[in-house]
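Below you'll find only one chain, the form predicted alone, shown as structure tokens.
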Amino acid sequence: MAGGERIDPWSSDQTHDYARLIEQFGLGTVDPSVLPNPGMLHRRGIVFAHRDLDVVLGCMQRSEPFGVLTGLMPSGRMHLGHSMVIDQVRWFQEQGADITVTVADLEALATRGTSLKDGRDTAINEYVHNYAALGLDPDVTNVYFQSSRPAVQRLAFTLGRRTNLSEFEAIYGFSGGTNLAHVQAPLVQVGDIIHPQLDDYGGLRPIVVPVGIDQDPHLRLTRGIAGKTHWFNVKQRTEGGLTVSLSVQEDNQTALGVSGGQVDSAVRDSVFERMAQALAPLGYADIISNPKYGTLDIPGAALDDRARVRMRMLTLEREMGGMGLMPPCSTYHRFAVGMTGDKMSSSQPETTIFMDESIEDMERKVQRSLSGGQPTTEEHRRLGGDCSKDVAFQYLQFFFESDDGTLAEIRSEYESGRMLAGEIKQVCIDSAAEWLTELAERREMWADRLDEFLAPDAV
């Protein structure tokens, strides 16, 4: 990507000049004031960044529904850096949220040659055991599986009709050598994320997918698919206010009044009543059609406003036979560094903690890993340690202690010298003890009822 760089989902390699992602790919930043109770990670900045978070919060603000959807490899342990997004999706359900799991079975069968049935064995058995155990709620959840749901599929077929080739190598960087299972994978993606807003899933609303900035890609990707299917598109005018534009494509040209290349003045007046009718319940005073050239101003509208416009839109675009598929909504979290200083992955144990780590094997790895304490005691105490290298202190800070000021007190303890490497170290084995006993005494409780997370059609 010329003037910048280039995200890869695949990629072990992660970047964190997470100030230099915001700008390049237009992202908005997360400003925990004004989240209602934000949870730890908001605090800490550990979720720093988001695309439409505020289309989410006005639902949450109207108590109107919305979804969240996250996804499974079923292949490996999961392990502490899995838990950081099922944080968030635990803290949008406290916010009155459904949620979608997906299961990649598919993309683990192409990709990595997990079997469908060991992937559905990884699945259920690792990781909806523990995101029962981490707090997800049964009676909101459901797990369903990609080969099992062609819905996602025939999603995946239609929408790629909206992409090509050259839209996949400016995002992903393909070339001709590229696997086509990579080409295919995030197409089936695309299907995952888009169909819980079809009616058998829930219905139109708003779908946020909470992530790692890695991938990104992906939710560009989808949002430019979704947006290309749109039969109107809302914008800010320039005079102030939002305007309503049609975009007449091959399969629609009818519906939106145009025969032969020519405007059929009765078919478009009667589009643009219907236009009105759909947005009469918003309350504006003043809203300005003009069929000929198939715009609709309204003056009185506020930014803040785009959102509900927009799905009033996309109901009307169903009713007339489009899709109506809103652009996902996302947020991004920063990466947890793994012991040894590299990224946590679950081909290499001794780089982060599993979900159901001994006690033993925890405390042998969080003494090994990286230190931000000085070489010397002498030197420690003149110069304090380095907290932003330092790991124990890390997983204290996104995963093992959940208090800001006790945290800040380790942080200022630790800086400062008065608390040696070892003694941080310590302070960390015993958290995250306390920690995975009490994620094991929760995955017993669930063993046994773990089908009652699993959709319909994965049972």
The other form holds:
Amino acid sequence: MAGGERIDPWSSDQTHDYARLIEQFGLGTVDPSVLPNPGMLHRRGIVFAHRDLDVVLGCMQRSEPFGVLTGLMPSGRMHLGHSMVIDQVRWFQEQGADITVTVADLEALATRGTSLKDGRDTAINEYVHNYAALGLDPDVTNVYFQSSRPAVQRLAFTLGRRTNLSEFEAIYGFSGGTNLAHVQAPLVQVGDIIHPQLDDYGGLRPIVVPVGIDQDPHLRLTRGIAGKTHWFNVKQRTEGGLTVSLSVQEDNQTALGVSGGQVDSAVRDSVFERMAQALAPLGYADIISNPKYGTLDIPGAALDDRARVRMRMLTLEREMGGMGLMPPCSTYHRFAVGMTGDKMSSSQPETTIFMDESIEDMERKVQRSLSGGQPTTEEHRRLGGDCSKDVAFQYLQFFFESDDGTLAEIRSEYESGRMLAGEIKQVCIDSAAEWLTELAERREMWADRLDEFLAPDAV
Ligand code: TRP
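Could you give the coordinates for the form predicted in complex with ligand TRP, as opposed to the form predicted alone above?
The complete assembly is shown below, putting the previous chain first.
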């Protein structure tokens, strides 16, 4: 990692070189022009990177099922920073996704000492209530608790076999002094992210996890683990097309036609027969089977077909007794700056606006927030304001001003010096007041309907 950018989910440092992160971790960049009805966070480059987003875009295009998984830490109050993920979840919901919400009550218990009872109350009254107000649909949303979903904990154990302390050291920078709660929590989170694909929770389908960039280590871990369970690997073929190859492991060797270190050709041939059958609905003219070497070539497949081929092979893997787990897709958003210029955090109330903040408190925070204005009016008129520093501008951009035209106008007024620092703060205050008031009204509407969001095992 020397010289590299380290992302640490537990760090308080949120200043990142985003371009470098994309390069270092091989993230895809988000092009809003290929998204159906892109949301404001997409259009403004705030959701800036992804892994395998094209897989879920393909599902949207073909109207195939896909899900979103998101999680919340049931401690503290919900604030603007948390609402960004829910904005994205709502967008996926509008494109046809089902939604699973993890309440990380075990993680909160282990890492913060929050009792399960307190975690539950906070999750429902503080988070689920606001998720409802922000537009999640109870008909497609399932909120569950880590502590009451044994399937998740079981996955944490069984998938734990596919990683080790060295990998945790490499991904998270753990060392001998690391508290083991920090080892357990990511494993349970792997279970959270994977489990919606289990037959009891919606079955095999792509799952996308929208997160802040600081959570990418969890995605890397989960994707790596899912990949290690695969019986069939789907790769780009050197001569064009795709190659499916067998991944023979201890627990699948009999099924894949290996016994006593030898290939059992009768079994192997029947495996390849089933592979070809599994791929038949995709309609490739040419499939070249090489049972002896454990590979199957599809010269006519496009690189874009990879996810569909993979889904077919995972279905077959499940039929044959494997887990058949699709690696999760993800999107990453930039962080909004805290109002004081520090990191936004619920433990420092002055850095953010809470979802139930009073208009007076919000107004005070915006008035005191970091400004991109010049020291004197004369200088400001001459040099203009700096939107890259100005909290009021950025909060309009991230949260409160959904109209791109209006936002562009505010920017040009401010940068030209026609609009003063105090004036842009007032614009922000007015928009925020409207936003908070509407949210409070919608909270009111949902107040006695929160049970509708809970999964059967959470009621
Ligand atoms: N670790 C996350 C946090 O600190 C909470 C969480 C648990 C989560 N499971 C998740 C987030 C799955 C996203 C997906 O906030």
